[in-house]
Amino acid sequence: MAQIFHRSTNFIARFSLFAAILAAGLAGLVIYATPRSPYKTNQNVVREQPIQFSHKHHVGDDGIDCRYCHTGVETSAFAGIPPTKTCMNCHSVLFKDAAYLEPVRESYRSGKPLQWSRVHRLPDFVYFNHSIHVNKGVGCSSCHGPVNQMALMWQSSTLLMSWCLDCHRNPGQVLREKKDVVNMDWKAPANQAEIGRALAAQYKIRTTAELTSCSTCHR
């Protein structure tokens, strides 16, 4: 009886099965990785601004406290975007005729605020309160990264739910004394676990169950 299938058919069948499994695996990897990539999270993406404001110059070089511009960070959910008058407190004297600061002067003259591009943006279904974190000993750099080294501002963290939960499950890893909250050079010491436990008790940090409850962030 004549052979119905060519002897290469077995190879083709095995190869096709292997290729289908590989393609399914790659598709799964793409589906898993894409939402976590900078393409979707905007991590490390520099935003174009109406004025190329340098945090490195103002915070790192000049030592301006975060709270001078972000006045609401200790008392409200929103850290606050400084009004043009805050800029003019200095720039009515310093670099007062610099061409690149003309949009700032025009904003001050006209009373029309500068339209800054938001760098850190959480979904509308996520509730985040700056003041509770700051007042519980979570430093600015823990979320925003080394701002004092950023010539142009970028999003240092992924801001994914898993990133938030890593901290909420073990807040002691980032807790620091309140005097160091705006210290951009703060580094966790070797005994951070011990210090973190003590500060968690001192600041009355809620239990892991409460911190990871859905209603804590989704209200």
Given for the second form:
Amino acid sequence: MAQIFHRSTNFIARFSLFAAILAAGLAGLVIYATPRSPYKTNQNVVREQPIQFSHKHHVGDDGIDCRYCHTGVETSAFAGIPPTKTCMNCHSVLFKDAAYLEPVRESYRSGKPLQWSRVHRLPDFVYFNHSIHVNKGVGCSSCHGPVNQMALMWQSSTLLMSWCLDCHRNPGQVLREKKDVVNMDWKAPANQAEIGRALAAQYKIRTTAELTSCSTCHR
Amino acid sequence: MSSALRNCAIFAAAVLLPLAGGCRQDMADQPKNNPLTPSAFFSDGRGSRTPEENTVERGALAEDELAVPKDSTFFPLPITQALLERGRERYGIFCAPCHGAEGDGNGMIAVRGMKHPPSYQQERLRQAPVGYFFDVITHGFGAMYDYSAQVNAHDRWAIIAYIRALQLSRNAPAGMLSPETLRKLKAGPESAPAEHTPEGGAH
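The structure above corresponds to the form predicted on its own; please provide the structure of the form predicted together with its partner chain.
So here's everything in the complex, that chain up top.
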């Protein structure tokens, strides 16, 4: 009786075993990496905006404090996007005829708000509060990166839950004195671990168990 | 269904279901309005509603007793170190861009081409009653828009206290100074730290 399969099918059978493992591994990698990649998180992706507003110019060059525009950051969950009137505080005089600022003036005349593209967006099931972070020594740049160098705004962190937990498990690593919260040039000093412990005690930061409890952020 | 087909279906489901899970965004995109998100429900497209005319914010009535007329010389809060520190911080955020850190009207925005505001060291502003500063912060003046939305009444007084401190910083009578400070001033630049004294004895 003749053989049903040719000898070469032995190789195909062995090869397909390895290929299957490889394919499964590859699929696993794709499933693992895709949600963590900038493709999904939008990390480091510059957003198109109705006006090319430069934080580098306003914060870096002009030295305007974050809280001049984001007035709610110390007192409420939402840091706040300023009303057009805040732009006009200066731009009623500065660059008052510049064509690229026409949408600002149009918004001020008509009362129709500028429609900025949101850069940092958390899922609706996360209850994030800016004020508690800012008032307990977590600086703007710890989450938002070097905003004073961003000509156009991007999201410098992944905003993944694991990223939140990195801090909630060990807040001491980012804590700074309150006077440095808006300081964009702050770098963790060599003895940050020691300083962080002292500040955590001073600010009465809750225990890791409380900070990582589900209902701290999901309620 | 043959068992082979069923196994196949289970295997396919096991592989594909976790992937499909990533597509469900119901909880991430709940049918609610977050601050400043657009909404198709209202004709102006805004999720956040503009309050009715003359709406009083909760807790804002307590600020009423801090409001004074323009010519008032009455300072309605106790002037403490904490109030001055608060004033220094708020001044740095909202005033210093134009008025300058020292109140001389040479802030960065003024340098960039905004109208230079008057120096607080002008005789007119040294003599101005505190109510005048409160009025200007609340209602604006000249090229300066009002800051009533950004700076609440308590903080306005903190800023005014700090402006008074700035004025005093360049205009204090010698009698007010402690003997220690006076001695340092009289000693002149020689008493400054060593690295600043190459031409320290010039006058």
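Residue numbers count along the first chain shown, from 1. Just so we're on the same page, rigid core means the largest C-alpha set that superposes within 1.5 Å between forms. Values in this document were obtained by computation on a predicted structure and should not be read as measured data.
State yes or no: after fitting on the rigid core, is the Cα displacement of Phe11 between the two forms at least 2 Å? Yes: Phe11 shifts by at least 2 Å between the two forms.
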